[in-house]
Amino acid sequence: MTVREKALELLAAGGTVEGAKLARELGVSRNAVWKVMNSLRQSGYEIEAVTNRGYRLVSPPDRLNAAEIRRWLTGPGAGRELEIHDLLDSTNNRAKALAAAGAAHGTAVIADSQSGGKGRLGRSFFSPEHAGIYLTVILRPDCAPDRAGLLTSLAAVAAARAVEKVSGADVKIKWVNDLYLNGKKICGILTEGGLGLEAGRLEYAVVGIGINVNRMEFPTELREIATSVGNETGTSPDRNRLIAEILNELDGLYGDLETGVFLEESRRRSNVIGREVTVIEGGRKYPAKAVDIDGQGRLVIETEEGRTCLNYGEVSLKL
């Protein structure tokens, strides 16, 4: 950790903390001190100082940051180690870098924005800078590949809880991948796996997750499908701290993963349940009804033909 992560840790802890014990617990002069409450001023901290008494952080800008982040991370292992970058082409691509050389599980790889950013079946994800979160977590789970692909409804309703939780929002999610508020998408989610060859189980999975957080504006494309936290709610959430409770929610979750019981949430939440839908599966698309999701996560549809499980594709609520 930095002198100015450290500052900013002491600093975030609340109220008013004297110069001596700020340069005490960094191991610096006074000056130093002075020095660093600077440095954080000239990066958007706005940072009292007190007459004899010390210095308080009245509130901090909105960036990413691993102090700020820490600050409200209660679980054991999902963050514990952050790669933060100002812009990345996708934070999967690096994460799975990192995986395949060994990084541990729970580690972090954030972006403020991301030239690259992949959602589902090849599509971009819009990610401008200061606007959104753009996280991806590595995961090592003990499983065959086909129990990993329940990491994906995990992922949403982990999301779905930590955006519930900073804005007070109802979210829905529409299978299998997507975060819905007021009837238009906030967050996509991609996982993506290493697979171990010779035990036929998986090394690794990245799980991306992709949040429109700040009031933002979109293309004209996607308008009319797409929306954020902000433009919804009229309040912005920290997005240091909606990132720490994402990662908060997966560690309390992750133990869950071969039970499945957070699919109970999943099916309680889902905006597809019960509706006429249409089905993508690669060039093909037909009508359906959305059933139920079962055990493994797939999503069982009724048509013509009788019922049936998706394991793939997707669906779109306008027929």
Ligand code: BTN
The other form holds:
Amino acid sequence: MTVREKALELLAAGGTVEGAKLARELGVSRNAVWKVMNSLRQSGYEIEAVTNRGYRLVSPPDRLNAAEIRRWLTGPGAGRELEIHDLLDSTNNRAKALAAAGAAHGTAVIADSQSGGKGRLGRSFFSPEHAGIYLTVILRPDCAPDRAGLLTSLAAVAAARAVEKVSGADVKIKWVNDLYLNGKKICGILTEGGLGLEAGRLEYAVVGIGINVNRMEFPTELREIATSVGNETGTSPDRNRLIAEILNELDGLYGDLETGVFLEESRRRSNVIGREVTVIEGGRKYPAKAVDIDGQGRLVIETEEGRTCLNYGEVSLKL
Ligand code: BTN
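Switch from the form predicted on its own to the form predicted together with the ligand and print that structure.
Shown next: the complete complex, the earlier chain at its head.
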């Protein structure tokens, strides 16, 4: 039996187990016990540290399950076809392969963890097991590629509503693809497209949504900027239900892709409008004031040179 397994066995007996007792029974130092507890948390176990008393197992990791997700689905669209994996390099990569092979609109690819989770601008997305949602939905919008930019805004509104519904948290959108809770990032969205043979038409889009759900420990470089729904609210949202709620919201909003009416909610939830920001565009960084989101989902900014709209790129709230 490994030290982790033995620790779990001791915690599973119930109640609060003293750190000293754990150290003694496991034959390791108190510091090593602390590390084992953190590694278990990484794996989705919710473990409470009770000051001066020890550790308590609050709940085991929740498992992703297609039947459980379907139980919460309300519509006939997104999520009708579900693929669930324990581990993928990236759900976006898998979804692109499926889309290129003809998978239906609404097909959802979900992984419990990703070994190469992708973020925008070539960044990686931290995707540990049992702790988050890594979900990509294949969409086949009948629109020009420039209209597809709105899909990210639509997905951000859908994910924000879903997180709010299961946790009660007040979720903000940091244009264009991040969700924030209490000033830190809980979710990122990466939309990728495949062009069709017919010039200027989009054959498919894959919308990848990554949410930090359960209580989790972040690597040092993310600690100041990222958090999870569990860390901020003390709740442990059911990941299966949260996935279904996102799919339900995506379904409900999808019909508005042409009109973009959901952009009103993007504005209301925005944590950048009205603020001084730093725009990061290619290799360039410059200060600006974010003033609005226009009808195409672009961020309207004011600089010394006047008003302009950002199609993509990134804004930082740090000056
Ligand atoms: C970002 O923060 O820049 C975007 C992150 C997008 C992460 C999600 S997780 C599911 C899907 N699969 C990926 O590889 N990336 C997206």
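Between two forms, the rigid core is the largest collection of C-alphas that superpose within 1.5 Å. Positions refer to the first chain, counted from 1. Keep in mind that what you see is a predicted model, and the values were worked out from it rather than measured.
Is_shifted residue 302 between these two forms (CA, 2 Å cut-off, rigid core) | Shift of 2 Å or more: no.
Tell me, please, whether between these two forms the C-alpha of residue 259 is shifted by 2 Å or more, with the rigid core used for superposition.
-> It does not reach a 2 Å shift.
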